[in-house]
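Form predicted alone, single chain, as structure tokens, below.
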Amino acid sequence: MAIAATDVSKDRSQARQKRMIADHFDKLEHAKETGKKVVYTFVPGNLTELIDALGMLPVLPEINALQSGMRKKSAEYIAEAEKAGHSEDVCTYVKCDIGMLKSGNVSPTGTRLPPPDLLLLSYTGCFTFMKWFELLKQEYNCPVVMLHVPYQADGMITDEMRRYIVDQLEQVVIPAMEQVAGKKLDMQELEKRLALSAKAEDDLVAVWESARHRPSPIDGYFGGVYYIGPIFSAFRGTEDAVHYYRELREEVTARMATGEGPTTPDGPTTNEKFRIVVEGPPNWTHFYDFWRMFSREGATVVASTYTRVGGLYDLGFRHDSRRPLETLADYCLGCYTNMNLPSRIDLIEQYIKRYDADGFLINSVKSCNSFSVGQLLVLRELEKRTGVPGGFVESDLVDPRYFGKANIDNRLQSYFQMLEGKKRKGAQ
């Protein structure tokens, strides 16, 4: 994901990012030619290494969702599919995904996507993902393959849950991902690849780890959605992604080393008065006008747990390479949207006390009940635990019709104003 058009000069990793993507669109573009099968897959509780280590290419529909709402493309898709009968109330993610097929499949990068080989549904938390599928699968007739994860209804992972998602892998999975892609796996090669996988999982937590510092370094939300690209995409289990996730915490490193704060759309933070806590995802059609809300207030987004939502790695969570599927098992588990409620306010709690933040903000979008559903209990419960005051906007994920934009600056304004109040009346 790239930074929309700005003056802001861009570091190293993020030019990096930019060519890694490039050259993933560009092998999708020619997947046919090469012969190179193609997985379409969603984020939470993906199998990256594993489609990797087959030798196909991995396409997620809800990241081009996003970046099609980033590029301003998710309205035409979004009326596109309503055309097509599919309600209102639909996930917009999916419909922008229906309405880009429709119109030609065309990725957010201007290249044409291939259709699947196979839909391979690794998550079940959503009730969403698989209907989703079930409407490509009318529209590419191609195979199926779906891992059911159990949710974590207790809080906790259990050694028959564990086993559950291995025998699924042994004897549903890799059979059916083997024969789409014409050999078998090789668990050498898994191996390696999750090796990757945790050398980058290092480096992507001290980047977290690194708003614990003053002036935080970076922002853990806007500015970490661009962080996590690699990661929760096509490049978990690559060497491209160690290199990416080292060259970040090094810069993150320097900036903290010379007490810079995170860069914004319209520059280098430098005065950072508000740390604070999110819980939900971004809106993507209007990003950077809902991040020019923060910084322009000088409030810093230390963490978040959207940037969790593709692996809780911060918790201690990596892939192993000595216990191959038990950690694919593991990983699809940990899924936040996978946590049960009590566990989700643990861990903003934590966050909250772990990373000294003044506040907390709910951003509740009309399209995700899996982040949406209890929020208001998630809010009233943290403040109760924490003293911290929370605040509460609403909009929605890629449908421009949600984002309110003069009724959510002005709650903000109030927020901050009250943040603001709050930290006067404490220096007294």
Given for the second form:
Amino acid sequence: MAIAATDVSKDRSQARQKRMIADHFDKLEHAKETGKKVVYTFVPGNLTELIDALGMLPVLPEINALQSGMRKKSAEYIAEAEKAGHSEDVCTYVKCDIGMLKSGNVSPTGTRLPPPDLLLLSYTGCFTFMKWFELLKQEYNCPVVMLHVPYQADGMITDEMRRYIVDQLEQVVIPAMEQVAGKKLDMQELEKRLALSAKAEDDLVAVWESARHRPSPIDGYFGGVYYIGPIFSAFRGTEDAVHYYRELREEVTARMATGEGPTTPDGPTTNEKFRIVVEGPPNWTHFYDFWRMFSREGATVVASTYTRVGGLYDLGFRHDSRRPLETLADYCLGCYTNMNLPSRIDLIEQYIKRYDADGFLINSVKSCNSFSVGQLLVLRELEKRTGVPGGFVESDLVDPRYFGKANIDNRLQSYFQMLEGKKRKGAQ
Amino acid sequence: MIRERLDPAAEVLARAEVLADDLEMRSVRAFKEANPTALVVGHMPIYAPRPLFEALGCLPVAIFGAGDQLDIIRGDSYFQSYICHIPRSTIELGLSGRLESVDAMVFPSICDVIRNLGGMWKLLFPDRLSIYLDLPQNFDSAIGGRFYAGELRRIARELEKKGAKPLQAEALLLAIADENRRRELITELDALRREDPSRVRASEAYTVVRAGAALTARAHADLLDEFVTAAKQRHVRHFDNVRVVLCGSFCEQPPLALIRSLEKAGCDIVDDDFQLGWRMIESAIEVRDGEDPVDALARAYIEQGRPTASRYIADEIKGADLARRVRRLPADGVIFAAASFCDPALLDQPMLEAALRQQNIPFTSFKFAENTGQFQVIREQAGAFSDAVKLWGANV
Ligand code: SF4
Ligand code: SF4
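Given the form predicted alone above, I would also like to look at the protein as it appears in the form predicted in complex with its partner chain.
Let us now look at the entire complex, which starts with that chain.
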């Protein structure tokens, strides 16, 4: 669910991220020669530290799908999957991934992806993940191991939930991973990685918090998806990620000191007019068009829920190396889409207040029931509770057929005009 | 009267129709009046542990949305256009006051729609209890089974706090026995339909099973018994129809008229996953000597749960169960009928189709919504399928 660095900015951190990703895909391309085992798994609630500690390499199909969207390949992949009998009604990430597989499994960076040695099906906050790997299981002749993560239906994590996950990790998931890896898990290695994760998480939270400053030095949605790239994907628990987030934090702090706004597709901004909170994933096929609809109006996203799908570190969670399996359980349980609707509303309300937002916008994504079901109620509740106006647009993740550019642009323009009017009235 | 003389099952069927169509929840209100302190527990598809609710002195009520009987006015304003229909009509039922007598609603973990609907219920009806039932996807009794038994006990505690009777082992044993009798009669009904689909049409079986939505297991079993006994006495005319299995309608239900249209198009539906919850546990729930009946209820789900889209299938090819079912019945082909935008059913379908293709089992597919009013296209499609199967069998 996160994206990789492109050349939007020339920051040091961005260059590092690009290098990290290129190295990773290089390792994947040569995995068979080097004997490295390859694990396909998902972003929310991923077990990266565990995969890494066992010397395996993760592939994240969601990231491939969104990258395909950004690189304008998704339409053909989706068509390929629909031709093969997949319904037009279902999540387009799945179809994009299957279409990519059927077209040769060439990664977004152009390298060929190795087939998985293991499908690690841990699904946090979305049932489609289960179906996705059932589908992939039919394509690959490899073992699948399931980690079922219970849902925070009452807005909290209970001991029973934690125990259920730890039981599965101990008795099912780790043994299956060890068998594929061909070695035993070294607990110390895992603990070391968990400690590195916590360091990077501290710095990421500082980056999110910087958006409280005026003007915000970051865009917490469009820019934010770059920031979550390493930590939500293959790099959490690595020295690389620690360096990346340290550098990023320094860059953001420097921008804050000089009063600089975030970098956008059209360069750095300084004219922050509106501070917005966004709920829902972005559209990837028209990512920059969508971003420009905001940046052109001087709208900066100060916080977003999408950037919390792979961990809610700003609510205080940190990977804790002293209780390795329990901490993995808490991590899986705590991702944004694993929170019930009332908790999601509480969180967005908190963001609106904490980041002093002028408005909030919901991008309702056709593909994603996990996010989208209930969003119209989210809109009403938030307006009622905060008095802050909400906007609502509809699009899709990677299916360009569902991004009505003119329609979304019109809606956003009217929305920003309304915010402008409200501001003027407030000033009078 | 004439109808009854001609058909010994007509009277019980008519009663079942009234119960199955009871959108105003008259029978539930009557239950409330007779048992003012008892709770009514509504539950969404697919499966909920009804014996647990009965043991707590509650009346379980299966909620399947509003079908094609209700204009959706408020429900639509809560959902985007690309989401299935059942949450809209369920919200409509709630906001229109039709579920006023339902004290608690249970939302089983089958998909993101039902899951989020549970959260919406908490916000829209704060004075009622909204319970999420987290069904395990780990099917080891010591892991998933223990977690699920814990879930059942948690739910019992929540209902007790709301006024249900405390959970007693004896009461649960009785409720399980009642459930087993109901299950046995549904099995008998299914066998009757399978052996002679002209004797019991799928639409009739559907109605008689659906009639149990707001009945105790005992009352439902009595009704089923009456119907089965009467159906056995029917004089039947046989038609040259094809035998099909219908698959994909485990949650949102097609309108009854659609099922009848398929029958009119020459398809004998000899097996289906309509209202799958009643058949989710594949045989009797067995309580072992010395076993806590809560654990037995959990174990039945773990060990005897029927494969369906919302249940992870770890150790065999997806669709193998469906193909086996077709062979065993036997049936001539499969009709996939999924609700539009139903992620679990529609994501499952290509895998099931592949399994059928591999075994040369013909199939066709369409989508529906619970309030679909036009069946002409579906009827023509089913008719063409049935003709083709008759003509060419597996080579369709
Ligand atoms: S439904 Fe949503 S959360 Fe689930 S895989 Fe698709 S995009 Fe991701
Ligand atoms: S019809 Fe399908 S998507 Fe809709 S609530 Fe039921 S299972 Fe979920």
